[in-house]
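Take a look at this one chain, the form predicted on its own, written out in C-alpha cells.
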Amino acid sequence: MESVIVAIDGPSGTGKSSTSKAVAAKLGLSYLDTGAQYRAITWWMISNGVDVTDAEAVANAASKPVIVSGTDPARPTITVDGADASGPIRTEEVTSKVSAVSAVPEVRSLITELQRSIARGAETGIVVEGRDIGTTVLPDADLKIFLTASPEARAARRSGELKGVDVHATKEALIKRDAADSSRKTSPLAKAGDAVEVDTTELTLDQVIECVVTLVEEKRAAVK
C-alpha cells in the first residue's frame, strides 16, 4: 500500500477523533491528535503559573515544555517534560482556556513544526487531525477531509461524552469556541479549498469512518 497524509480537520464534536483514529487503524497508518498538543502546552503554562491571557507571557515560555506525541491509533499518548500529560489535558481548565493560548503566534510556530517533524517521519503513512492542517500544517497533504455538523448534533456528542452535563451550555460552549477559533490571526480554523467536505450529522460513526476510509483508498489508488 502507498504512503499517505491525510489531514482531517473541522470544528469540535464533529467526530475528528474518534474518525481519525479508527481510519489510521483501519488502513495501518500513524494517528497525530493536534489538539492535544496545544492542551498539553495549555496545561504546562497553567501548572508552571503563566497568565494565559498575556500573550507576551506565553510566547517567551512557549519553548520550554517538552511535548511528545505518540502515533499508535490504537493507544495514542502524550507527554509533557516526561509525564503523561492524557488526562490532565482534558479538564475542563485547559478545554476554556486553550483558545487563547492557541491564537500566540509563537505557540503556533513551534506547534507546527513539531506536527510537520511527525508526519514527515510517518514511513506508513499517518492521519493528521486538527483545525488547521489542510491549510496551514500540512497544505500538500495526499487528502484533505473537512468534517462539519449542526451545532446541535455537535453539542449532544459532546454531552455524550461528557455525562452530565448540560446540552444548551455545551451548545453556547463550542460556538464560542468555534468563533474564537475561526476569527484568530495566526492559523485560523478554515475549510482549505481543495478538501473534501463531510457533514456528519446525520451519519454515525461507523459510516463517517466508512466515507473516510473509502476516500483514502481511493486516493491510494490514484497515486499508485
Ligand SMILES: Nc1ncnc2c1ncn2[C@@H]1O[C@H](COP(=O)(O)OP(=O)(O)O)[C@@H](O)[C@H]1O
Contents of the next structure:
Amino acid sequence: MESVIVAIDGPSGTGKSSTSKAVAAKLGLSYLDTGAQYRAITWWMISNGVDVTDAEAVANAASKPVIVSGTDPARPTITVDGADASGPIRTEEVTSKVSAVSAVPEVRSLITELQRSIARGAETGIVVEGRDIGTTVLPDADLKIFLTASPEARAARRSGELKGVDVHATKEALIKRDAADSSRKTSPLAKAGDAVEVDTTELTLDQVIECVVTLVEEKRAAVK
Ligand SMILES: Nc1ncnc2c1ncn2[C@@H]1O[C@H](COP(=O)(O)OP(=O)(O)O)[C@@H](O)[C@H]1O
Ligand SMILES: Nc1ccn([C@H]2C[C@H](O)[C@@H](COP(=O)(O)OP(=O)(O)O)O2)c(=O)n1
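Now that we've seen the form predicted on its own, could you pull up the form predicted together with the named molecule?
Every chain and every other molecule in the complex is listed next, the one we just looked at coming first.
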C-alpha cells in the first residue's frame, strides 16, 4: 500500500482529534495531534515561570523543552523532557494561554520542523491534525480536509452537554481562541485552497469518519 499523508485542519470542537484518530486507526496510519505539541510547549513555559505575554521571553526559551509525540492512534502520547504531559496540557490555564505561545514565530518554526520530521518518518503514512497543516506544515499532503461546525455545536460538544450552564462561557472562550488563531501573522488558522471543506454541524462523528475514509480511498485509487 502506498504511503499517504492526510492533513486535517479546522477550529476547536469541529472533530479534528476524534476524526483523525479514527481514520488513522481504520487505515493503519500514524496520527499526530499538533495542538498537543503547542499545548505542551505552553505548559513548559508556565511551569518554568516564563511570562507567556512576553513574546521575546517565549522566543528565547522555545528551544529548551524536548517534546516527544507518540503517533499510535490507539494510544497517542506526549512527553515534555521525558515527563508525561497528556493530563497537564488539557487544563484551562494552558487552554487560555496556548494561542499567545503558538503565535510566536520561533515557537512555530521549531514545532513545524518537528512535525515535518515526524511525518517523514511515518512508514505507511500519517493523519496530521491542527490549524496550519494544509497551508504551511505539509503543503504537499495527498489529501487536505478543513472541518467546520457552527459555534453552538462546537461549544455544546466541548462542554459535553447540550444545555449546561457552561455552554455560553465555553462558546465565548472558543470564539476568542479561534479569533486569535485566525488573526496571528505567522501561519494562521486557514483553509488551504485545495482543501475539502466538511461542515460537521449536522453530521454524527461516524458520518464524518466515513466521509474522510472515503476521500482517502478515492485519492489512493486515483494515483494507482
Ligand atoms: N460530528 C460530531 N457530532 C457530535 N459530536 C462530535 C462530533 N465530532 C466530534 N464530536 C465530539 O466533540 C468533542 C470535540 O471533538 P474533538 O475531536 O476533540 O474536536 P477538535 O479536535 O476539533 O477540537 C468530542 O467530545 C467529540 O467526541
Ligand atoms: N497546527 C496548530 C495546532 C494548534 N495550534 C494552537 C492553536 C490552538 O488554539 C491550540 C490548541 O490546539 P488544540 O487542537 O489542542 O485545540 P482544541 O483541541 O481545538 O481545543 O494550539 C496552532 O497554532 N497550530
